[in-house]
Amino acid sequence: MDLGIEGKVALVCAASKGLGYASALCLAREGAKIAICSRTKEAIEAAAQRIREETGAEVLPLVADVTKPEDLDRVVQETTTHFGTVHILVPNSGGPPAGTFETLDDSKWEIALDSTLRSTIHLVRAVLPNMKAQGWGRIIVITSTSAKQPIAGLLLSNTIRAGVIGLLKTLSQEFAEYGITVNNVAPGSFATDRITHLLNIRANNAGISVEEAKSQMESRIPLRRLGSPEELGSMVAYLSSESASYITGQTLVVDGGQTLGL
């Protein structure tokens, strides 16, 4: 299927690995020009080179910490200076740390707010003028199934990602007249460093091996396996497409059937 995004400019955050990288890769395969950012220069340049080699796409690697507004402003400015505009925005960040109400102090709440909700707000504000001027835009935020069905031990994600979904639902109404769609993808359990980190925590808490913790996690997924990051990236690419031009304000769950909510 031709997704109709060849030559479009996509900015994908936290894209040196994991779901962000997979999203950038899938967009590049469809012919988009890609700007990607992460905190580490070596990691983001290596990711850019891998995408170039596999797809032939033009890729601009940038160094940024999504918790810092000045970094986000610079990333959007450098992207628009290099490519002329931004058509597709994919806000993304590492997941907030695990913890319960009594183990999470105010500093951890602030960090989680900065990396998820506030970074999304700032990025959308920065790209909106270009999207409005061109009468076309796609905003796809990578959130989590925790916004649909709270996950034990992930209080920060359960709370703040639900706020992100409320933001996006509202923006989908406000931005529709400008030809801008606003959606989010809610990944379940994927084979990423984030899942490895959570499996280690669960294994330590339960006194079992990491492999046993992984088997227990997979047993709760109807498809009986972790997802591949590119399976999430493909959904991001589709929501960026012309084919998805009538989809907005939605949360697309990609989780192998794990989430039970209707």
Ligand code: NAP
Contents of the next structure:
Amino acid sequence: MDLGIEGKVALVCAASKGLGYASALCLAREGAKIAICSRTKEAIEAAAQRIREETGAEVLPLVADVTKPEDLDRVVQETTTHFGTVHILVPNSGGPPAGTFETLDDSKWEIALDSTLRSTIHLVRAVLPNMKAQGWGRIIVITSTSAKQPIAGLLLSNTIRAGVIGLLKTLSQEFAEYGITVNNVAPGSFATDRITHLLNIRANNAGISVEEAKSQMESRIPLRRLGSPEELGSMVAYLSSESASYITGQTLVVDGGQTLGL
Ligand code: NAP
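Got the form predicted alone; any chance of the form predicted in complex with the ligand too?
Below is the entire complex, every chain and molecule, led by the chain shown above.
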């Protein structure tokens, strides 16, 4: 299927590895021009080089911390200076800290709010003038199934992702008249460093090996395996496409069948 995004400009955040990287890679395969950011210069430059080598796409690597509004402004500005505009925005971040109510102090709440909700608000505000002016835009946020079905030990994600989804649903109503669609992809369990980190915590808490914790996790997934990051990235690319022009305000769950509920 031709997704119709050849030459479009995509900005994908937190994309040196994992789900952000896979999303950027899938967009690049469809012919989009790509700006990616993360905090580590070597990591983001190496990621850009891998995407260029695999796809031949033009890729602009930028160093930025999504919890810092000034970094987000600079990323949008440098992307716009380099490519002329932003057509596709993919807000993403590292995962919020794990923990239960009694183990999470205010500083952890601040980190989670900054990296998920506030960064999304700030990025949308920064790209909106260009998207409005061109009468075309795609905003696809990487969230989590925690917003549909709370996950034990991930109180911050369970709480704040729901707020992000409320924001996006509202924006989909407000931005429809500008030709901008707003959706989010809700990953279940994907083979990334984030999941390795969470599996280590679970194994430690339960006094079992990491392999055992992984087997337990996979046994709760109907497809009986973790997802590969590109299985999420391909959904991001689809939602960015012309073919998805009538889809807005939706949470697209990509989780191997794990989330219960109709
Ligand atoms: P990951 O493999 O750990 O990758 C995280 C990426 O984010 C890296 O590129 C990292 O690069 C970058 N990053 C982290 N903090 C950042 C910051 N403050 N500013 C800019 N970049 C930052 O994580 P992932 O699995 O891809 O997860 C991505 C998002 O999806 C997270 O919010 C996670 O909670 C959510 N999610 C993941 C899963 C899953 O199964 N993997 C499931 C549900 C939800 P640098 O270190 O260079 O900054």
